[in-house]
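Take a look at this one chain, the form predicted on its own, written out in structure tokens.
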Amino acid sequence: MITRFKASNFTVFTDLDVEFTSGINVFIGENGTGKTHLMKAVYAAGCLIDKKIDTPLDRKINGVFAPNSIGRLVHRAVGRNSGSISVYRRMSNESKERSITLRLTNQNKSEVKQNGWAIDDNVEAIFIPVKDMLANAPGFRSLFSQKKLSYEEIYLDIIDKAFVPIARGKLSPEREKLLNILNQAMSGRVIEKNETFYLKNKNGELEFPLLAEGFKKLGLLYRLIQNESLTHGSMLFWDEPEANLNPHLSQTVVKILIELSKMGVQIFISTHDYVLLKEFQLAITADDDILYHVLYRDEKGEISHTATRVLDELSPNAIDNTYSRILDDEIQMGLAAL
């Protein structure tokens, strides 16, 4: 599991140190506080755990963030400056942490150091971006390789994961349970033909570009579970699961994420959604492993972090504060009308 992330003068972070849980990590915070940047950095490192992935961290970071040059990822300052990130992980049978560190300068120099980071094992890291990609899958990979598309590498990565063939044989009971939940929510199952994804049900096959946006999101999740990209020991990074999702489907998403966590998938999500947070609060039991993180700007304007396992103890909570303000405004409006 990924245990920790440290950043110094990297993008919006001047000095950040975040510890994770092995289950579900939920990040909230106002826009511009670095939630997506944190997840992208950890995801990039997670992609390189498998020794067969022969890509240095600086190249993966550059592809995932897609800056004009890698030195642009160093926190803005007058004159020359340097920054770094470190990601730590620990195997279940180990007492010591492994790590990988990237040091950068705003002069586009980079250095990577690792301490036993890569291993001879198939470890999956999956990043689901806000924008749906399965509807754009046909021909995307060839156009991307020819540099005819300007996208961050996370979009290519998720399409590659979706195209992983479905393993033969009977599904495990856990996987079959998850697919049944999604099947009921979407009223169909996901299939792929000639690089085009379809939702298939009793009425036929409907290609993904014609699907409702929320069903596209559930369809991608269906495919990743179906082809076993999401399995024990893998990591799921999901940026704003609630985007384009009707609130009544938030319960389905939360149910799936909790079940994946029980299967041994480490989960990182960012959200701005009150409903999604409340669905987690209602669904979590004492046996579930969840940690709520908040990123915020302190009195100096620098990004700080706090975490708690109890949602109501999370502070500052911009989402909760906004809903409280709306309630207060409604009360005042009602009083004024008397």
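By rigid core we mean the largest C-alpha set that fits within 1.5 Å across both forms. Bear in mind that the values here come from a model prediction, so they are computed numbers and not experimental data. Residue numbers count along the first chain shown, from 1. First, how it differs from the form predicted in complex with the partner chain.
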Contents of the next structure:
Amino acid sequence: MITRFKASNFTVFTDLDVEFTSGINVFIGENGTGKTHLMKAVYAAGCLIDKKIDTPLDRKINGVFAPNSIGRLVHRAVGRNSGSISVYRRMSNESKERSITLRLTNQNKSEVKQNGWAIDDNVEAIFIPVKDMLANAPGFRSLFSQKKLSYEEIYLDIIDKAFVPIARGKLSPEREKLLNILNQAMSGRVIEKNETFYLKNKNGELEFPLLAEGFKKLGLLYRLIQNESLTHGSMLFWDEPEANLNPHLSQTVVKILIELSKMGVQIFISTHDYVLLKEFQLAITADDDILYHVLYRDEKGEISHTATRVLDELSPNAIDNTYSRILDDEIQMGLAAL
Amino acid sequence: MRLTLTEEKFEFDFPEARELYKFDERDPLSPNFHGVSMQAVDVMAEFPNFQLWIEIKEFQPSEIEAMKKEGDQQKKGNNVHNKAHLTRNLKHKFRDTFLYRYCENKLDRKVVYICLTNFDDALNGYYKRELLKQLPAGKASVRWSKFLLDKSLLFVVNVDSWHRNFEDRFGQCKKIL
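Form predicted on its own done; form predicted in complex with the partner chain now:
After this comes the whole thing, all chains and molecules, with the earlier chain placed first.
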């Protein structure tokens, strides 16, 4: 599991130290507080655990963030010309942490140090971005490989993961349970033919571009469960699962995430959504492992972090504060009538 | 004026209220003994230009669990959502209080109905919309020329939102631990 992320003068962070839980990590915070940056940095490191992936961290970070040059990722402030990130992880049978560190300068110099980070094992890291990509999958990979698209690498990565063929043989009962939940929500199952994804149900096959955006998201999740990209030991990073999703489907998403976590998938999500958080609060039991993180700007304007296992204790909570402000405005309008 | 509700564990301090009393008073020796088999709001505060009706409804986890179960069963049948259960009690308390005040001949000033819950602000906003429909507040029928309650004078708040919005206007509301 990923245990910790430290950043010094990296993108929006001046000095950040975040510890994770092995279950579900939920990030909230206003726009511009670095939720996606944190998840992308940890994801980039997570992609390189498998020794077979022969990409250095600086190159992966560059692909995932897609800056004009890698030195642009150094936090811009007077007197600062270098930055670093470190990601830590621990294997279930070890007490000592392994780590990977990237140091950068604003002159585009980079240095990577590993402390037993890569191993000879198939460890999957999956990043689901806010924008749907499955509908655009046909031809995307070849265009990307010719460098004709200036997309962040996470988009190519997620399409690659979706195209991983389905394993032969019977599905495990837990995997079948998850697919049944999605089946019910989407009224169908996902199939792939000639680089095109379809939702198949009793009415026939409907190609992904014709699906509602929310179903495209669930369809992607279906595919990742079906082809075992999401399995014990994997990491799932999901940026704003609520985007394009009708709130009534949030319950399904939360159910799936909790089940995946029980299967041993470590989960990182960012959200701006009250409904999603509330669904977690209602669905979580004492046996589930969840940690709510908040990123916020402190009085010096620097990004700070705090975490709690109890949602109601999360502070500052930009989502709740917005609802409070709306309620206050409504009350004040009413009081004006007195 | 100060009123302490031992059972509900709340204390109200309204400096400008002419009267402040427990409306559903069960003690026959009290001058404010309710004495009628009707539902009633918890607190009545009489201000010079309006009257404040306060109902305290702190939902316990066991009640919420029971309502969730009931809601699931009902959804399968007659499509009644559990939100109806949440507001039913508050609706009847308001309506019975309205009738009681009519008989007291005390509906002479604007009514402000405040439901004090332990929900967060987002849920209270939703809860208020549902209660507005169920009371019903405002002009619910074309045949009506009067309201049960002005729509803008129904408030569903928790202690924090009370502090933010009502402390200067009405006075303090404190939870007694």
